[in-house]
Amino acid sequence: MISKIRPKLQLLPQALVEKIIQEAYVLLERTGVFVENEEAVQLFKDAGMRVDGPEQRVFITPALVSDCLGSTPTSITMYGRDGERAYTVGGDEVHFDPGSAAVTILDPATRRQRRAETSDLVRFVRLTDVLPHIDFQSTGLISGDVPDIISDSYRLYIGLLYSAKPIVTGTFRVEGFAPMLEMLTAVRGGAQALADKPLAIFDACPSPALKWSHLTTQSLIDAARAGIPSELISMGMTGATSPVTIAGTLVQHVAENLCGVVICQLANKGAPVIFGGSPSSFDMRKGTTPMGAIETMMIDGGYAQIAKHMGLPTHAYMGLSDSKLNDSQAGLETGIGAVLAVLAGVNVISGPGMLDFESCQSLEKLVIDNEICGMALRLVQGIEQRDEELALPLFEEFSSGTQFLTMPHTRRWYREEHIFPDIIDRDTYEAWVSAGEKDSGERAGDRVEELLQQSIPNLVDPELQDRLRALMQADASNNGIAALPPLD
């Protein structure tokens, strides 16, 4: 049998990969990075790095970067809530999640964005839990019916209650990490068990250009010491907060991410780190950050290739759209992004369900995107030799009446070779008319309700429910909040 190949995307010649890395090293050593966190600054000083001025510009030597790269794991194994199913984050393994922290949800009835509430978040989590091509859960919606001060822990709380999948999350305040860690530890059964079988990934975003804030740096330190993977989300915008060229933005992106790697390793040598981002090709005509722009996707594919060269797990915001509705723009941007992401071998792909520059989540789009992800995943499975002789035996008694439909060979391999989407329309025109002449968004809306009505909520056991509820209520009480929204 001839072995199959995994189709791949490579955007950079090897010489350019090495030049970008070399310039990033020089940038860290000569220009430095602003670090606003005192604990991190002390870690750098203890490592012998020079720190200058009241803005605490840290100059990082190539030797320290190389040493920290050497101690960073080349892959991470994530586990679901039950601790049984394992997901490899590394190599060319690919996992989709819906992205984090959308501030609105698209209402399919009004075709307008609105503030999300707890009921929306529960539906979002439950839906993500049953979609087969979305491996990871995310804290993808902010509930407008709880105060901002506990919104991080509350999103995680709902995710842990209603989903068994690993979860991508993060915190917008330093004090938010501790209660979130308590919840994760409660689910896993102890701090060491959580470190041994990570359940969550914490996003941390540097501030372009070349700055790590107090909050995001503290998240890196806290996650590293808990053994929780940090996902570095550098967000340069070409010509606005990073150089206007793609190659120049990649230099900055790599430098910011390498600084994050170093912080994690100084906090806890061997800590898991994912080299990621949410950069964009800045649209100077509109003043927007188009995530569906092909140049944005090229930046993503470029830094993924660079990260793989350095032996790091990868992440990107791809498979999403800047459109405001589930229209043709949403489909084309999401489809192109998902395909390019899997071809680039990005390990954690955030974005399905997202619209409007990462600010809006749509349950209907999430269902459509699940099928887009399934098609992209099928692509990278490649073309396989199923039989020793590919086709010759099928033609041995060939005649004008030969029917492949009735052959045992067809029955044997049809389901192995093909995937079968539900939302994508493959009916005849007459069948489509008789089914109500619905477009993909309408079909997706029907499918959302079917999935939520047919599936039983994937709740944790009653004892753990009580434990998580007590932890969430304690966090609320500590922040002056008397009651939480009721859950069904």
Given for the second form:
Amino acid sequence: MISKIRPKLQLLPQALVEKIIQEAYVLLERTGVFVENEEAVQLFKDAGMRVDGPEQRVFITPALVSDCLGSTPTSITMYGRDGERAYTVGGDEVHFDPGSAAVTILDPATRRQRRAETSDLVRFVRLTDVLPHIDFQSTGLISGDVPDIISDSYRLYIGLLYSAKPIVTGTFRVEGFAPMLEMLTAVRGGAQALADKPLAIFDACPSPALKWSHLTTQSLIDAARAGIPSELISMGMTGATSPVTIAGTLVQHVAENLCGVVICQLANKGAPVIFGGSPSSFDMRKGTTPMGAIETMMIDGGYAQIAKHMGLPTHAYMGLSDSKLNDSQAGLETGIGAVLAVLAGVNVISGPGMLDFESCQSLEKLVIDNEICGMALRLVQGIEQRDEELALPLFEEFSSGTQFLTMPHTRRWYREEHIFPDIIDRDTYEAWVSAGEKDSGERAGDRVEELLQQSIPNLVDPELQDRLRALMQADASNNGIAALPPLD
Amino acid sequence: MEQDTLLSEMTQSIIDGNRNQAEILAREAVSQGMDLNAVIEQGFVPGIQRVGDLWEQGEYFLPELITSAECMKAVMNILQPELDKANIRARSLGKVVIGTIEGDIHDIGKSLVASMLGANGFDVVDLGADVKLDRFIATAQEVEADLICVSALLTTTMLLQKTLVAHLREQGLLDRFKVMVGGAPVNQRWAQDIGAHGYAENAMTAVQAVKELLGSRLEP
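How about the form predicted together with the partner chain, since we already have the form predicted on its own?
After this comes the whole thing, all chains and molecules, with the earlier chain placed first.
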């Protein structure tokens, strides 16, 4: 049998990959990075790095970067809540998770965005939990009905209560890490067990250009010490907060990420790190950051290739749209992004469900996007040789009456060679009319309600529920919040 | 060089975003002892107005817009000291204190607004990003501002715009300073809800909105 190939996207010639990395090394050594965190600055000093002035600009030598790349795992294995199913984050394995931290939800009835509340977050988490092509959960919505101060831990709390999938999350305050770690440890049953079988990924965003803020640096340090993978989310905007050329932006992107890698390794040698990002092609007309722009996707594909060259797991914000509704723009931007992301072999692909420059989540879009993800995942399975002889035996009794529908060969393979959509319309016109003449957004809305009714909430056992609730309540009390919204 | 030619070259230098040329022309005007108010009003300002038109028409994008605004700023840096020396008050359209609110480090949008206001004849004090509420108020009092512009990119920090307006109201300063809010999650409705005087969607509409907002107090 001839082995299949995994189709791959390569946007950069090898020489350009090396040139970008080389310039990034020079940036780190000559220009340096602002690190606004005392603990990290001390780690850099202890490693013999020069730190300049009150702005705490850290100059990182190529030797230290190489050393830290050497100790960073090339692959991470994530586990769901039950600790059984393993998900490889490395190589060309790809996993989708919904775009994270939206502040609004698209209300399908009014076609307007509105503030998300706890009940929306619960529905979002439960829906993500049952969608087959979305491997990871994300803390995708921020609940407007709990005070901002605890909105980071609260979204993780809801995620852990209602979903069994590994979860992508992050802190909004330095103090947020401790209660979030306690929740994760409670689910796993111990600190070592959590480090052995990571359940959550923590996103941390440097501020372009070349700055790591206090909050995000602390998240890197705390996560590294707990053995929790950090996902580095550089987000240069071409021509606004990073060079306007794609290659120039890639240099800055790589430098910011490498600085993050170094911080993690200095905090805890061998700590898991994912080379990621949410850069964008800055729109010079509107002053906006389109995630659906083809150039945005080219930056993503470019850095994924570079990160793979350096042997790091990868992440990108792809498979999302800037449209405000579930219209054709939403579908095309999400579709192109998802396909390019899987072809680029991005290990963690964040985006499904998202609209309006990462600010809005839509349950209907999440259901449609699940289908897009399924198509993309099918694509990278490639074309396989299923039989010793591909077609010749099927033509042995060939006549004008030959048809393939009833052949055992057809029955043997059709479900493996082809996937069957749920939302995509393949009806005849008459069948579509009699089904109510619905567009994809309306069909998705129906499906959302079906899925949420069918699925038995994936609840943790009552004892653990109590424990998580107590931890959340304690964090709320510590911040002067007496009551949390009731859960059904 | 003829003064008329000089004036039209000034206009063109701003349209082209040619900072070197604009600075040369500004110095030339000073050394020739030209009427500096005329230099500003008939030389450079028509340039930035034309840039605004080109933006509205979709000819110019942000890089052209901001480069021209920065040119205008460079020109004023040369002309302002001369005006001060001669005790001539440049016709300021009003004094604006602007910044991104505390806890928020996003300042691109805010900086665009600051540039455009400055280029269009407002005195702008840009406090940068992550600006404490008290600092907005203290600076506005210190420089006797007409307007405080507060930007927020995050829905979390946006709430502090409301707090700022509340503080101003408590301190009885809401009659003294107008407040304008902006930023990605902010809209007209929010501005109304929190009692701000104005809102602008982007840097160009901000110029118009500020002109309208301050219009009443600028009339003689």
